[in-house]
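This document opens with one chain alone, in structure tokens, the form predicted on its own.
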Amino acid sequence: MPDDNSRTVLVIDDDQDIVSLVAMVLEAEGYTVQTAADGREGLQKLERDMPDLILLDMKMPVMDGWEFAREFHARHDSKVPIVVLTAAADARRRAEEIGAQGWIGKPFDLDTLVVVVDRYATLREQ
């Protein structure tokens, strides 16, 4: 169980070598990462921990971030902020299609995800 004053960020993202980037970075800044390879995976992630920010891919196999975006706000009456981590060409039209908070376009700066990251991050609590 993180401590009161870390923060929980789930990514969801099935290239498993952006995960392991991300969750790097954002574990040395003080962060609990959790990781799920598709949208599914992430849903199951959900119903035993509410993170207080989710990192979302679009373009997954088994359930894609369309369709995770959509159960999630139906099956969770949470404030968790999305931001949605793309390759797309205008990614902040994939972030406003799912009601999402943010984006972060593929590829990305490692400062830039940080500071994202900790901009959404305290969303959950206002």
Second form
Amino acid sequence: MPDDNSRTVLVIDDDQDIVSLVAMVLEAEGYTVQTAADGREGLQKLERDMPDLILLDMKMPVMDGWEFAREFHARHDSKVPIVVLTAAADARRRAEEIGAQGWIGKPFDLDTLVVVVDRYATLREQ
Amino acid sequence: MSNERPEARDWSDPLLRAIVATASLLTAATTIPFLLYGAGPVYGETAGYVPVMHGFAGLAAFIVAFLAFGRYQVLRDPASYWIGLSLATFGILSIFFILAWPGFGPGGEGIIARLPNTSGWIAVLELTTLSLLLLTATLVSQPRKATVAGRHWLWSVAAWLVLITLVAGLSVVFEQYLPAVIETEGGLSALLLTLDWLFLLLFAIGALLSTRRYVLTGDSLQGYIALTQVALVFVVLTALIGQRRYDLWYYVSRIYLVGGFLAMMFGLLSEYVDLYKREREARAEADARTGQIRSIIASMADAVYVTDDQGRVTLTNDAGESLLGLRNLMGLDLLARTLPGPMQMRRLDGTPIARLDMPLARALAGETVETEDILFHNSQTGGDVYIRVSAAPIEWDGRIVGVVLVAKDITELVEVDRMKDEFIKVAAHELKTPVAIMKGYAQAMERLEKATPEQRRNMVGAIDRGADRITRIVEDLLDISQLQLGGLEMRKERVILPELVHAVVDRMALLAPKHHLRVTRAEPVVLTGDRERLEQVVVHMVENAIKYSPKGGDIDVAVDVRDHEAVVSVTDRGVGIPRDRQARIFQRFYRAHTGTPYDYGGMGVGLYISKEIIARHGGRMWFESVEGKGSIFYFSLPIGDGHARR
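What would the structure be for the form predicted in complex with the partner chain, rather than the form predicted on its own?
Up next: the whole complex, starting with the chain shown before.
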């Protein structure tokens, strides 16, 4: 159950080390972090609670980022912003492709990560 | 001939010898009978044969003129022209001579006898024109730089001086006839006889000059002129000796005349034969050369197309036919105005090429296209072919008469290039994640002051793992590049296979808690190989087994021995490999699970490298797989001479 005072971020990425890193950093900033290893797990987590922000990796097994975005927009009429987390060179294009609000390229500075998460996690309220 | 390089002549030359021999022969033929029989008997009745003899001479002259003018047509040299002119004139005049001959016509006065002794005057005219025009023929021929030493020329002069002295000497010896010469038959005859001396001189000088020309320049025509003039010298001489009485000497002189013209005829005819032979040879050489070029083109591995100025094929080779997938390309319009539907040309990026931009069109406009890469969609064979084309215009006489195109199939090159680009992209992509991890955790360590020691341990561990991942990727890249260069040296060590397999399994079992990793059979076998590399292969097989059975499960590794081979197998009960992806699974950069839910990333090089390693040990690698059920991967290694048991 999310802490009422904190914002929730759902991190969907198949790389365990990345997920741990992002979780650790965001938790230190006061966020509550949920994790999923692929798109399908991500959708499952969404069923329970809607986070304030989704950090989405694109290339994952079982269900990749594109399919997740399709399913997400189909099933939920939601304003939850998605920020794409990707190593691809054309990160912006991928973000646009799936209708994401922003993108973070790998490798990233932790400062950048935090700034972006801060910006988009508060978007929902507006 | 005027086309040849000049070749000076010396005494070994047959024509030169012929000239001198003729002179000597005629001298003997004239002098000896003269000495024996004096001036000779008068044959009054034989006067009737004079026009006949003259007729022969005239006929011979016409033939020579005809040949000489023909030679002039071909070679355009002035000497031939003047010879033709002189002999033609003689021929015409000889007709008049016959017509003016007393005995023809009513009253025995000849048909055109206006003046007394008209035929006599005509004879004078004949000799005048003959001598002057032949001299001209000699003088106008362009002498080239003489390379012969002066002494050959001197010898010729000396020989002629001797002859003239001989003739003069004869006259001196027989000078009793000279006064009689001047007093015969009134002034005209005397004049005629005097003029004969002039003609003698002219012909002698002419013969001298021609011989000189011939010796210096090697122009055989001059040699034949010389020969004719030698004969003419004796024609006049015998006429002189016979005092223009129509007797034996006169006939002899006519014989010499005909002979002289025959010499010229012979010379010109032999030149014709020569010319003809040369032309035949030149044509045969040209044919041979064309044949040679054709066979060179036919045997070239690259496709060659030669077109006319409209872009239609006039010559091609086997490679050219197979490139377009057609037979019988002759006349095919390569500008694609009427090309059959299947032929479509595009740039490498797929955009169509404007007709004017096609290499062929540009070459026809005069541009030499060095290389241009074109995509050729051949719907006959159903594929895309990449072709490297170069085109150049063929010029002849200042015009563009066609184009030569050389085309090379570079499909494989393009594919390899693309794979390399792809590989670099994939590798860079793969590297980004471990770098992100290392960078992230390094920053996190700085940032998170409140991290517990355990958390710090984890972070440092993640950094280390990231470095390992990078190392793996880099090693794979190096292996690939080494393989491409033909490298990858295998060490020769003693390898106990079951031991190796156990070590790998034990190590990896720790990393895969979800899976049950075990060695089911391990027959003892020792062989020679590169331990590290073999370990690399087994590790990769096990890694794949783990990776592609996401739900965990059993992974069995076994070492068996069959027929002098050790076979290692790794069995998983995972997702298997889709049937339509199985064929290319050992191919470099090929990834069997892209687009499936089981795309776990990777560069697609692991199996390729493993197969190469096994191959270099003399073994084989293969697999069995059913989608949804799992896979078994095998490799075999030969065991030296019988297998050594522990």
